[in-house]
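Here you get one chain, nothing else, as structure tokens; it is the form predicted alone.
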Amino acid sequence: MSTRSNVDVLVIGAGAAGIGAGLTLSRRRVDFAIVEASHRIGGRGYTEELAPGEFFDLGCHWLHSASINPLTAVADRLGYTYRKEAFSRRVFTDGAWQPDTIIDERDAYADRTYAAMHAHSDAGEDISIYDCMDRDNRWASMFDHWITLDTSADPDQVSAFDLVRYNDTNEDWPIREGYGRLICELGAALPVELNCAVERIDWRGSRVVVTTAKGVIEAKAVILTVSTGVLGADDIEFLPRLPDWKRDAISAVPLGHHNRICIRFERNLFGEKANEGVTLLKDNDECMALRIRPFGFQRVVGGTGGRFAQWLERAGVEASVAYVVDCIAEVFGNGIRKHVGGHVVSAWSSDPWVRGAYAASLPGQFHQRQHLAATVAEKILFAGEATSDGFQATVHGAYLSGEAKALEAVRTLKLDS
């Protein structure tokens, strides 16, 4: 595409939301196109094959709420495999593995904190997760770490409504062959123009005129699936400017920071048990959640979130690798260092087409997700995980939002064939 073209609906972004929208429009035989700024589809779903048959997700990797997740059926249909069994959640601190009684104490603290969040939410109080916590409890720092992994932000930066309103079935199933790979296979047949960043959206006339890196496209409506990180950075110019209420919503649901750091080993140093989850609580109250030999692969994966993830990403790949190797060595001994065989590290906040991990609503601002999802002038429709109320911060939340906005466009424009 290098000249002016016309479609009924233009989908901007080919992540899970854009693919959900595209598949829905295709089934309805709507004249549409998809443009994607990156060199690939999938968005924050990105799988690398580290060795033949050994896959690693740098982004999304769980089929969350799997029994009500529409992508579970897609995984089954395409022959993907996933783990249903819960991970162990062992604790290593003070130089030793902690007994079950200590783990029960930790879990009891988490239960009390969730109960406090529900109580405040039931009272209509949209406060931060931080304000629902007993900060003097020894397990507060570990709960902080879990929150950063769940929301990509620190507890003081997140509305408790984000967790209370999330439709969680406690079924989180990782995919052996890669969630990012699944998303790409699902959208492989769609008409996507890659390396086609949108520069301007002019919605002053009866049609929307979209200027891209490869030319101009006119459409009756656009479905905008880019992240709030991209929207908040004003990477796309709008003519006229988006209404203040929409800009306020974008600012109220910003992207946080989360990365996955994979350390590969030359051989199995951890015993035959695979898929073990370990949380390291360090002397300075820092925490690191580790996945030991997921799916039996000879690797350990560490996750970072929130402000610390942002700092470590800025420090660089070598610093990220060194930190996680230090954490693994603290649990399993310094002898593991000489067997490190490679690494893979994500850097989502540095990706210019994403600018972060996933969206968390600020304290007092959960209602802005609804405004973020609202359509402007019946021709600029917004989709993506940030617009979801119930499945926020998930692939299937993004996918379902894309489907819903495609159907809205069909109804509004009367495009049913």
Ligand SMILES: Cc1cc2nc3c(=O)[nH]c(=O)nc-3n(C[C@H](O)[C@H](O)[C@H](O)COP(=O)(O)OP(=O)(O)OC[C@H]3O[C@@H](n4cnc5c(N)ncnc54)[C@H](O)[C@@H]3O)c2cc1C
Contents of the next structure:
Amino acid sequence: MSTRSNVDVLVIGAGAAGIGAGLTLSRRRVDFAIVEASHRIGGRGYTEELAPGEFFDLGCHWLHSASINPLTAVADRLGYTYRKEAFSRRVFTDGAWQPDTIIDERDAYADRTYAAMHAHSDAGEDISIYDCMDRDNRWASMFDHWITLDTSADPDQVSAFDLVRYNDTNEDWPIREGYGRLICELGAALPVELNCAVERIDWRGSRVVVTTAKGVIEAKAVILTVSTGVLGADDIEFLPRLPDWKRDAISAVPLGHHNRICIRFERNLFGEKANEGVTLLKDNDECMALRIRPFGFQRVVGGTGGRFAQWLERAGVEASVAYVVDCIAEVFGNGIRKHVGGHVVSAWSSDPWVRGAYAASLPGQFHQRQHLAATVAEKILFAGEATSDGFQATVHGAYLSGEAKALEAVRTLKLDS
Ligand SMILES: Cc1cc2nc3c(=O)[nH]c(=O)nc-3n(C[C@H](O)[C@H](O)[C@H](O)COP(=O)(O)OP(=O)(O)OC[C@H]3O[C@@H](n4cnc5c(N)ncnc54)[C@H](O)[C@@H]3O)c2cc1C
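Mind pulling up the form predicted together with the named molecule next to the form predicted alone we just looked at?
So here's everything in the complex, that chain up top.
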């Protein structure tokens, strides 16, 4: 595609939100284009094929709230397969597998903490997840770890409203052929200009004038889908500056950190333990959630979140691999080490076009999500996972926000043909 210089609607970013917006505009026969800074579409949806038929998602992987997730039907239509059964969630600590009674104890702690979050939320108190927890409980550090995976931030950094207001059906279905791949296939026919970073958005006149790496594009409106990490870093210059209420909202819903670390093995060392989830609780209270042989692939996947994920990402790939291999060895014995056959490690916080994992609202700041989603001057429309009301931090939340903003643009600009 050659860069257009004039369109009715310009979509900025070709992740799930940009693709949702693009497909909607395309169905409505709107004159639009999409510009994407990276060399690929998909954004935080990115799948690598490690061997023929063996896929690994470095970003999103699970169809969350699957029965009410519109992308489940897309997966069906495009022939993707997913696993509906929940992963078992076993616990390994003090050098041993823990019995079910211990797991019940852990789950009861989680239930009590969720109940406390709901109670504070019902009372209108926007406090941190940390402040809803019994910190003296044995399972507090494991709960911390789960929170870092769910929100990509530590419990003291996240408003409890983020969890309470999330529309969760407790159906999390991993996609065998890759969620990232699914998003890319969905957006494959859209008119996307790649390697075309937006540098400046001038909204002083009646049209929005967008300066990109490949030239200037004018539009009646733009749908901006970049992450709050990118917005907060001022990577895009706005003329005039965005209003203070919008800048405050961007700062109030920052990205956290989360990475997926895949350790491949030469052969099956784990017997029948396919699709098993193990949480390792170490002596120093550090935790690591491991997925054993997902879909029967000869691999174990570790997930890091929050401050620890940020630290480990900075420490580098070698350190990340060593950490997860140590965790696997602690559970399955040192004999596994000589069978490690490779690795793939994500590094989302270092990705200049994302700058983190997903957005979590700071304690006391949940209301800012609404401001984040609000349109500026009827011509700068904001979409993306952080703007979602009820499905924040997810692919389908991003996708639906893109669809909604495309319809808003059609309505506001009277573009229906
Ligand atoms: C490790 C990890 C695991 C996850 N797991 C899941 C999961 O299992 N299930 C789930 O539902 N969600 C998951 N998520 C979250 C999910 O991936 C995101 O919520 C979703 O993909 C975000 O889509 P988006 O369109 O809002 O943003 P993005 O995907 O970030 O898209 C924004 C696009 O804008 C582009 N861009 C940035 N700057 C510019 C610029 N200046 N000019 C032009 N383009 C620009 C970027 O390159 C990017 O393509 C996970 C995320 C991570 C990081």
